[in-house]
Every structure is written in C-alpha cells, then in structure tokens.
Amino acid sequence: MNLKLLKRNLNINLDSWLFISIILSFFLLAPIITLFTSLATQNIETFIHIAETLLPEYIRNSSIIALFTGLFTMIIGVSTAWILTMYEFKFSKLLHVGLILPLAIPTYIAGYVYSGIFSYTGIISRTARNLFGYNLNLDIMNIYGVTFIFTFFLYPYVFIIARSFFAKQSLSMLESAKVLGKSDTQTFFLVVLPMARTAIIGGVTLVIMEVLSAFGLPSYFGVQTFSTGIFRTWLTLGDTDAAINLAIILMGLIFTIIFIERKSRGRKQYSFTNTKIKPINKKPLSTKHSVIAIIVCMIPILFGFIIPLMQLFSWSFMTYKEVIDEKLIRIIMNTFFIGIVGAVFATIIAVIISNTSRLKKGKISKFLSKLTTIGYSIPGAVIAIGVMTFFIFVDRKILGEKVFYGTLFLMVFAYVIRYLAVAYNSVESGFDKIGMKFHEASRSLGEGKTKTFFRVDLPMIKGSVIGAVILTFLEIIKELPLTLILRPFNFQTLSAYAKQYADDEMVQHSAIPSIILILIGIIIILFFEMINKKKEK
C-alpha cells in the first residue's frame, strides 16, 4: 500500500487548518444561529409598528452618524498619520502617542463628560453665566453631538492603521514619484493614498461597525439608532421576533459595507516587492510649518483626550472620598483578568482563521472568515442573549447539568464573538503585509503549513499579533451591555461601575472608575506603541 500517497491525499482533503477553522466558526456562530431559530414569523405586529413609525428614523440616524463619523475619522486619522510619517518637527513623538490616547476613553464616558461640560451646570454655561451674566443654552445631546464624540474618540483606529501602513511604505515608490516631478501633495494623492486605500478603508470600516453597534452613547444622548432600537424592541417591548428582524436588517447593512470594502480592494493586494524596506527619511519642518503641524495634531488630542480628562479629574476631586475603597482594587483586577483572557482567546482564534483563509483560497474559508467577524456589527446585548440561550441549551439538553452557564466562560465567549473582528483585522493586515513570498519559500523547501506558520509566518507578524491582543483588550475593558448581562454574581468591572453611577444621574461619581479605566488604557496603548517602535527598528 502506498502510504505516502495516501497521506498526501489525506493532507489535501483534510486540511487541519481548515478543519479547526470550521469548528471554531461553528461555535462562534452557534449563539447567533440560536437566536435566528427562535424567530417566528407569525407575530409581526410589533415589527410592523416599528417599521412604520421608527425604522425610517433608525435608518436615517444610523446612516448619518456612520457616514459622517467615517468621513471625519478618515480625514483626521489619515492627515495626522501622514504628517507624522513624513515630517520631522518638535514634539512629533509626543504627538504621535497623544493621537492614539483617545482610544482609551470609552465613547459613552466621553458622552457623560461632554454632556456634563455642555450642560447648564457645566463649565461653559457656568462661566458665561457667573462671569458675564449671559445665559447660554448649549446642546450637545443630539445627532451632531454623537457624531462629534464618535469622531474624536474613534479616529485613532484609522490613525493607527494608516500610520503603520505609511511607516512600512516602500521608499522607492515615493522616490519614483518625486523623480517623476510630483510634489509632496501630488505624491500623497496619486501614489500613497491609492496604495494605502485598503488599510484606510479597513480602519474606517472598523469605525463604522463600532458606530453602528454602539449603544451607550446614542442611548444616553437620546438619539435613536438601530442599536438602541434593537435593544428597546427586544427588552422593553419584549418582542424577540421584531428585534431579530431589526438585527437582520442591521447585519444586512454591515454585510453590504464589508462587501463594498472587499470589492474596493479588488485584486490590488499590495505586498512588499523586496525584502528590504528602506525607512522614509523624514523631512524637517521650518518653525512656521512646525507650528501648523503641531496645531493640526493637537486638535484631536485636545478634544479627544485633554478636555475630557480634565473634566473627569475635576469631578473626581468632588467625589473621591465616596468612591475609593478597597473594593475598587478587586474591580480593577477583574477588569484586567477578563480583558486579558478575552483578548488572548480572540487573537488565537483570529490567527487561526485568518491564516486558513490566506492559505486556502477557496470560497468556504473566505466566507467563514467574514462570517465569524460579523459579531462586531451586532450590538453587545444581542450577542449576550444569544450566548446565554445557547449555553443554557447546551447545559440542559446536551450535558444535563449546569456547567457553563453563570461562569466567566460565557463572558469570554461573548467577547470573542463580539471582538474577533478587531483581532482579525490586525492579524490580517499583518499577513497582508508579509505577503505569500516567505511562506512559499519555506513550503518549497519542504516545510509543512503548520511548521511554516510557527517558524516563518508567526515571527513575522508578531507585532500584529501583539497589536491584536492589545486592541482587543482595550475593547473588552470598555465594553458595556454584554458585560452587564453576562457577568456572574458579584463580578464588577470598571466599565459597569462607571455606567451605574452615570445611569443614576451621578455622573460626577463615575469619574473615578472612568479615570482608572482610561489610565489602564493609556498604559496599554503606550505598551503598544513601544512594541511598534521596536518593530519599526
């Protein structure tokens, strides 16, 4: 019997990477599928009500917010990334770090802060009233306010991706453009932007997905979006069918966006043409231009970081005595624990699936990889209920005893579903960058897929993998509705703690947990930066 031949045949048919990916996808999708199976189509009264009265508003608000947030984050993210890549000026290193920091602030906390700043008792109105006797009626709790906050707290997604793409840019391309007589501006629009398109659109897509599924900020500001609508239909009106119908529409929307993103990439899969990446020589700026560059970079830092942090500090001075106690330490540890566990799992799974879809060009693996990242577009509360329902089913019907339900496992599982896309995007961009050349070289030397993965691919995308863990960690510690629903008894996290005070109209008291959450975020981001720096060297 020709064993070798048999083995080779098996290898082709039973690709272990694909096999594991399919299993993982199945588990990740199971909770979502569970929800759909509970869909009955007879009872559509509530849905008709919603479709007639609220749906147009949901669609309008969600589209406006997504469109403008996408546009503004792109402008801010790309322009600042480009300035910092190309030019040398004072404080540029500091600004670079500063530009990422808004990511440490959850958008709902930003919402509390800005509504506080703009409220009647807030700093602006108060100053106008007490100093100038002038009564200002400011209002930020509307769709513009929501867009403003999403923009200034989510643009770092675009910035990070664009910046790392620019930094890896082959210098020769830019030089060729220069030699051909193009100015910096022309080079940017004609050469760099088209090349970075995939990366930029990837970042903007993340922003848009985040915006579409965000619940805390729009609901606090009273702006009705798909996400608030689903939540409301499901939990307040108690109508599962209608909520699922809404969720399907939202997912359809997201799929369309993802589809457009993929299409826009087309066949243009740029990977490096040579192994040597020459770093760009930064151009020093004159004093005048330096000032302009600093101002441009400072605007997002000011709105997205400095102002909210100042407000939070001033609130914490009012309330620290009541909020700080020994329980807070426990809450911080919980937050760390759940964040790290969730992030590590999400990243491992992202690496597996992403590598499979890279190696296996077939439709199935591509489809699965897209499908598993759908969780990012589903509001956390919906995922939470899907996960609950699924594991209660598993415990009751399959295991016959309570094993999973009520444990942290559910929380981690749900986080993975929710944030796989974040890890996936980072890992995938790592794979995109290294291309297939090295992999193919190793394979042609007779190494297997798995061995090649560990010895060639993984070391090369190490930075992206660590980046995936960090970004996912950040997302998880900031997460809200899912955390609230799935956490076991007595399990408090910083985000839930902050939210409870804010819900209770005790915004000042939410400042301490918010600040700690943000500080953790900052430390993590600085760590991320350090690794990136190392990677660049």
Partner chain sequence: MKKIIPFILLSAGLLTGCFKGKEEVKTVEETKTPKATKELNIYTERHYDIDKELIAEFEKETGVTVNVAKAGADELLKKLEIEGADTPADLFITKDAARLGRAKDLGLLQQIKDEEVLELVPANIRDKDNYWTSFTYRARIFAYNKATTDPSIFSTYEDLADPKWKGKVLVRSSTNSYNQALIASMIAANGEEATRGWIQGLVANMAREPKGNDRDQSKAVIAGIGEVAIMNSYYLGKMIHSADPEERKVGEQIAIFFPNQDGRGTHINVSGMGITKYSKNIVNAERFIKFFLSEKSQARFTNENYEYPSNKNVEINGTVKSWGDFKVDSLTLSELGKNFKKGTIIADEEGWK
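Numbering follows the first chain given and starts at 1. In this text, the rigid core denotes the largest set of C-alpha atoms whose superposition between the two forms falls within 1.5 Å. It should be emphasised that the depicted structure is a prediction, and the values quoted were computed from it without experimental measurement. Compared with the form predicted alone:
In the core-superposed comparison between the two forms, the C-alpha atom of F68 has shifted by less than 2 angstroms. The two forms, fitted on the rigid core, differ between the two forms by 2 Å or more at the CA of A441. Remark: with the core as the superposition reference, the CA shift of E428 between the two forms reaches 2 Å or more.
Cool, the form predicted together with the partner chain is there; where's the form predicted alone?
Single chain only below; no partners, no other molecules.
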C-alpha cells in the first residue's frame, strides 16, 4: 500500500495544526503509558503485602465515603435546585449564589476548620463547658466526619447541574402532569426526577471522582483511602512500584465509574418536539412556606460556607502577626506564578487541540478531544507519580543526567495534564458559538488556516480563552496532592503552606493562607455567575 492510499484510507490530511496536536497528545499520554509499562517490570512483594493487609481497608473506606457522599450530595443538590427553580420567595436569588460558594473552599481546608471547631478547645466544647458545665467530647476525625465535610462542600456539583436541567424544562410538561391529577410532590417524583436522572447521575459522578481523588482531608483525619495509601506507600515506605500498582487500581476504579455513568446515560435524551416551549413560571410561596424554603437552602450554606469562613476569620485575627511576613508574600507570589504559568500553557494547548478538532472532522479529531478529558478523571496523586516516573526515565535513559527531576517544569506539566479539560471545555464553547461561517469566509478570500485563526477566530473567542485561563488558574492553586509530590525543595504554595501548619498542629495559623485561597475562589465564582446571568438575559 503506497503512502497516498494509506493517507486516504486513514482520512488524514496532515497539516501543521494536526501535527502539533498529535505531538502534544503524545506527551500528555506519555506519563500514563509509563505507569502501565512500569507495572510489567516491577517487584511486587511489597504490593502483595499491602494487598493482603491494607488494600481491603482502602477499598472499604473509599467505597463507604463515596457511596454516602454521593447519596447526601444528591439529596441536598437536587432538593435545593428544585426549590429555587419552581418557587418565588424572598432572598431566592441570594440563596442561589450562596449555594454555589462552598466550591470556593477546598475540602482539606474545611477539614482543618471543623477539626478545630469540634476539638477540646474548640468553640462547641468550650461553650458546652462554660455555659452548661458539660464536658462535651465530639470526635469528627473519622470516616463520618470525612463524609460530612465532603457532603457540604461538594454538593454544588449536583446543585449546578440539576438547577441547569430543571430551568430548561417546559411548563407544559408539568401542566400535563397536573391535568392528570398529580400533586407537586407526585409530579416531582414521577415526572421530573426520572427525566433528570442522567443529569443527576452526571453530577454525582463528579462528586465521587472528587472524593476518590482527595488526599488532604482523609489524610488529616487519619482515614485510610486509596489516595492516602498511594502517598503512604510512595513517601513513607519508599516503594515506587507498589505506589504505581495502587495508582493503577485507583485509575481503573475511576474509569469503571465513568463507564457505568456513560452506560446508564446511553442514548437517553429528552427534547421538545416543537418550538412552543413554555418557560417555567415560578410559583409564589406563602410566608410560612417561604420560611421553610429559606431554612432548607440556608442549612448547606451555613455548614458549607458561613461557619468555616467565620472560624477562619476568627483564627486569622489571633495569628496574623505571626503569619503575615515576607515568607507568606513569597508563597503568594509562588502560587500566582505557578497558577498563571500552568493555566496559560493548558489554555494554549486547549486552543490548539480544540481548533484542530473543529477543522478536522473524523476519528482523529474525536480522539484528540476525548484525550483532553482523561487527565481530569485521574487523581492528582496518580498523575504526579506518572509524570515523575516518566521524567526519571527521560533523565536516566535518554539525557543521562538529572535535567527535569525536581524542577518546576514537572509541576507545570502535571497541572496541564490534570486540568486541560477545564481549559478545553471553555475554549470549545467559544468555538461552538462562533461556528465556521467567518472562518470559511476568510478562507474563501485566500487566507491560510493559521492566519485566519489569528486574525478572525482568536479575537472572536477572546472571552472564552480568558475564561479558560481564570478557571484553570483557580483549579491549580487549590490542587494539593500533585503539588505535594512534585514541588521542588523549598518551593511552597498556599495550599501546601496551609497543610504544613495543620500537620504541625498549628491549625489556627493555616487560616490566613486558607482565606487567601478562598477569597480568590469567591471572586472567580461570582465573576462567572455574573457572566452567566448576563447570558440568560
């Protein structure tokens, strides 16, 4: 078969955009491939010991936390989304924003806060002793405490997706249920919930992936899960091979969950058969029912945002003189530097691959677009091990000296793999909005693909590109396990700095770096919420 025939059969029209995208894709996949190749050549004695003694505990704890967190986040997210979609009452717009804000607080910071609140010297035990003379001893540093914190800080994933789905439903569908004699409750359980099933499962799947990937919270609470097991094996036992085995098992578990989620979704799509869609008119609530609705919506805001933020501010007033110094300023600059560099690189790669995918229809472009989402579904600890293993191989076997190991390049590379999907989704939505009309007009005037991209496409998707950088930046600065494994010696970020204080039993001192991270998150969430409101109008 000659080259021309091969080219036609594969439907490839190789150009610079496609070539660069394939090269980038190879490097993005390389660390994951390295993990699997390492699996075949390693000594497994330690892993067999771990599999017989610790692995059952990792599986049991991870499963219990994922199951109950998924269940509780579904109840909170769906119920609050339905209330705010269907009913009109005071403060509903404010509550809508408030229900998203727990996303600004990383779960490991929430863990520091609640462990302090429920400790012997915390506000609850102190109040019980001083006012009632009762020696209250509430220990939340266990599997139940981890589930509690994951629930109140991850439910916004379900809330956002469910709220978006409910808002797009037609009033006529609900009226049909009413005509058949169904009450509001029956309509919700018999009509709305089955239709929203795929959206809800999608949100819960995101929550479960976050739970299985999390390291900081279960580690601080002393609960053994897959992520803590990988760290323990890697850093404490010093057994890289066994850590790789655990990482591959965890990756397989997460891919199985994604597969089940995709299968459950199948080809189910609910769409309208005509263009006469009646938007949902919110039903005004009486004063009594308004109070109930406000209380229901305020509970997750109270536990997921207000209480932890108040506690952090209280601690910051106690410790700011000891914490705010030149070192903190240097750490803030480190955090912004690594966050911006990682976000910019991720966005540039997302733009290249996204543009290639829209210009090259076919299996290759579909593969490239799928590739961008792989990293987001793999825990940070697994990616960190894959990246480190890959560059150790490059340094030893190809370059013959230590070039990449222990440098910031490894962190940036790993951040790009982990959060490329975040940048890609934003850029892709920008390309979807502008379509191909202007691009084709430019090409018909004789301009090349690259010149058309810089003169026509890029200025039109500028907002989406900026959005991609901001969202990716937020994810990177909150990342903990990947940062802990790959950061060079003496290089601190805010997330690692807060963890260091907490590990040194100086949890109050972790307040200021935590508050800085949270405030950045709040600003970015409110910014995008404002943009979404403008789009809806």
